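Just the one chain here, laid out as structure tokens, in the form predicted on its own.
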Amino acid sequence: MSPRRASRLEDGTLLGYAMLAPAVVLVGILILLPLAYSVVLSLYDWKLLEMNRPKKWTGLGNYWKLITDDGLHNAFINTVIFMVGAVTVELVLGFIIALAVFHMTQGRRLANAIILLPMVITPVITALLWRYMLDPQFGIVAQVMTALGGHGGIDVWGSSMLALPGLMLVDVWQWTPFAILILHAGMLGISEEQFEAAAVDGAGYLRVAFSIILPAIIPQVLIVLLFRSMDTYRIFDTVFVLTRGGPGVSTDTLGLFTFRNGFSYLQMGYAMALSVFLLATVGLISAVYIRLLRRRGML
């Protein structure tokens, strides 16, 4: 036995690998096999109601259709606008509110508990809540505007200009608490010596916020960007409940577009190709953030 192998046996490295092996095999079966099967199915032209018929081989035909499909281009643009807009607002609001909570001397726990409430509500219930709140006739917003002398509410979900910003508003309301939670945890890890040194130098509130706190929580900022970018890129349930992609195709997203091709048009081969495209682009976004996290020494 070589000295190196003997050393591994002594320090338990091989035992660790042996104990991890069943979990790795199980994850491979549960994740990699369905993924590989989806890729294979994306190479065929077949419909959901024709499962018993032989599938027609199309090779990369479904992927070529991705390139030339105007509906996909529209859904991709809407998804990117939604992701960039919602995540940017959540990050900025999250930083401001986390900073306010960080400087609180009393009631911090109560504030955290109240702030986190939207996160415990399921996205479908949240969407229904906002649908009725913004109803142009019976919603509470319309009633308040009428009471203030206005002419009732605005049909947000029926407007091609307002529907997408409205969806962003719902996402910001529900998931800004996630950004607050992560950023506030990062702020609590900053050493007191840095604040004492800033006080000695006479640094003001804004200088402390942007010269000490913000640089110290960059890893937490990247974590928020990673998780929220992936979630918003795959958005489906909120859009399905509130607008179903309308009016027209003004709020159509990649998730909804994939669902519609698979379960409305029954084009399962094309829907599989869309799913592979969605997975590949999410993986690309994740790889960029993971690379940045590695540069910060967090992975």
Second form
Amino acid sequence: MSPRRASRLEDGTLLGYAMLAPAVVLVGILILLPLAYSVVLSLYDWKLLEMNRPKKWTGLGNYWKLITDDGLHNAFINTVIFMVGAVTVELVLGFIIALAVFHMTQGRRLANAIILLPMVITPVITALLWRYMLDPQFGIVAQVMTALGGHGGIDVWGSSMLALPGLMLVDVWQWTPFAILILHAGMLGISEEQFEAAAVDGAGYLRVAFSIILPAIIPQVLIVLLFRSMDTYRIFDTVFVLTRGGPGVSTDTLGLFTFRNGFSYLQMGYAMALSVFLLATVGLISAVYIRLLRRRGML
Amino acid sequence: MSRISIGLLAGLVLVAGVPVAAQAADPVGKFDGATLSLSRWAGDPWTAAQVKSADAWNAATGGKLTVDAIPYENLHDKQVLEMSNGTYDIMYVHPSWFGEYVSAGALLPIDDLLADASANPPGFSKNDYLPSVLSQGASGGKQYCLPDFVASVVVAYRKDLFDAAGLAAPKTLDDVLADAAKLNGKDGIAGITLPGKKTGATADVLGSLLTAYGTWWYDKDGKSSLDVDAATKAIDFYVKASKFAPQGILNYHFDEVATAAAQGQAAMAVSTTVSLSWVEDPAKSKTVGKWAYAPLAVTADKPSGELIYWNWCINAASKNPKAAYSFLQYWTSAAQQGAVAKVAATAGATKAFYEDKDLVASLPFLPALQGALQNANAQPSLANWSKVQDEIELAVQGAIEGKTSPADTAKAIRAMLDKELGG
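Okay, that was the form predicted on its own. Show me the form predicted together with the partner chain next.
Following is the full complex, with the preceding chain placed first.
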């Protein structure tokens, strides 16, 4: 036995690997194998209902279709707009509200509990809630506007112009609490000495917020960006319930587009290629954030 | 599939004194220990009625049939996913899915069962069904499914508002538009409401309008045959009517149309006879008893519509096909459909249904339905219709939003049909 091997045995490294092995094998079977199989299937032309018929090899045909598909281009643009818009608002609002909660001297626990409520509701129920709240005929918003002397509600879900911002609004309502939670936790980790020093220097509220608090919670900001970017990029349930991609294709997103090609048009080979594209692009987004987190020693 | 005239349907009702075909109300067969699952959309009173029928069938046959009811919007996806593993024995199949299911070999032909005397009540034959409706469940010379849920798209109009405005009942599509214009905005009520969402409802309404204007999506060989001029007129009606509709119709399925009508939000409604039953339901409607119904028509002497129906089919992977057929036969019988019709504004697909004078007299929607079905095309059931329908509805939404003209929309739809179906 070589000295190096003896050393690994003694310090428990091998034992560690051995204990880790079952989990690695399990992950390989449950995640990597299906993933590899999806990639293989994306190279075939086949319909979901034709499970027992031979699949037709198309090579990169589905990927070429993906490049030239106007429907996908539209869905991609909508998804990016949705992701950038919703995540930006959630981050800004989250910072402002977290700051307010951070400075609260009383009722902070109650405020946190109330703030977190939207997050615990399942997205499908949230979507239904907003569908009826913003219904231009019967929704509470329409009723209030009428009571205030207006002419009923605004047709959010039936308007190509407003439907996508409407979806962002729903996402912001539900997931800003996530940003608040993470950012507030980051703020609680800032040492008291920094605030005392700022007070001695006569720094005002905004100066403290932007020169002390914000730089200190950049890792938390990156975490919010990482998770919310990934989630909004893969958005499906809210859109499915509220608009199904309409009116027209104004709210069609990558998730919905993939689902429709797979389960409505039954083009599973193409849907697999779309899934691979979705995975690759979301991986790219994640890689950027993870790199930034590594630079800050967070990973 | 070619253009289908369903005058027979109306004619049958007028046939007085014809002896009602013998069709026993009791299920046929004994299936002790057989367990079956049925897939359908969720919605009462249909689901509740079917669960009740399943219980009766279970008690009579010794089988155990359970009903799996899920929202319509998810039904196709669920059926496709569960089809090959035999989870479902009986499936409620929408016309637009029928073609793809048949072409995939997912449905069991039932010709032998239909002809088997031991599997049917005494005196029963496939001729007990309306031929024009039964044929929608056939393909390639084989019968796969039994139909029920006969309905069509009609116009409902508020008698009280029409009387107050001194308007006569609308007889043509021009009348509908003129009346909608006159009534729109009075007391905050929209002139008309109709669906505009991409859920099949928009294609159903446009299909009915196309038939009224004398054209159809495809010919008897399934090849693109849409007449662009006629389609332009149909889309033009859609666009003009939408100007008098409540806000939000691009997100309206038939349900929302019926709700708006029931809540007194519109003077007229273009929708299915089924969904319009809501306006007569005191539990859902503020406008009970104020409605009358008329078929769509370009000229008053030629009412038109679309044959809306559903197919009951047996999964090719079913382990209990004979038991499944027993329930299909039982459920689509005149007795079962008659019980449902009284509360659900549907009609059956057996001749005996229309020969029951008391039943017919108790169905206020039937005259408009029968009028609509005198000149009707059946809901399309081609293998790739799901995608085609999506494209059609997308184009119509663009026209309603004013992004394209009716003429350009009609041309675009024709071009798409040429590409997808072959011209």
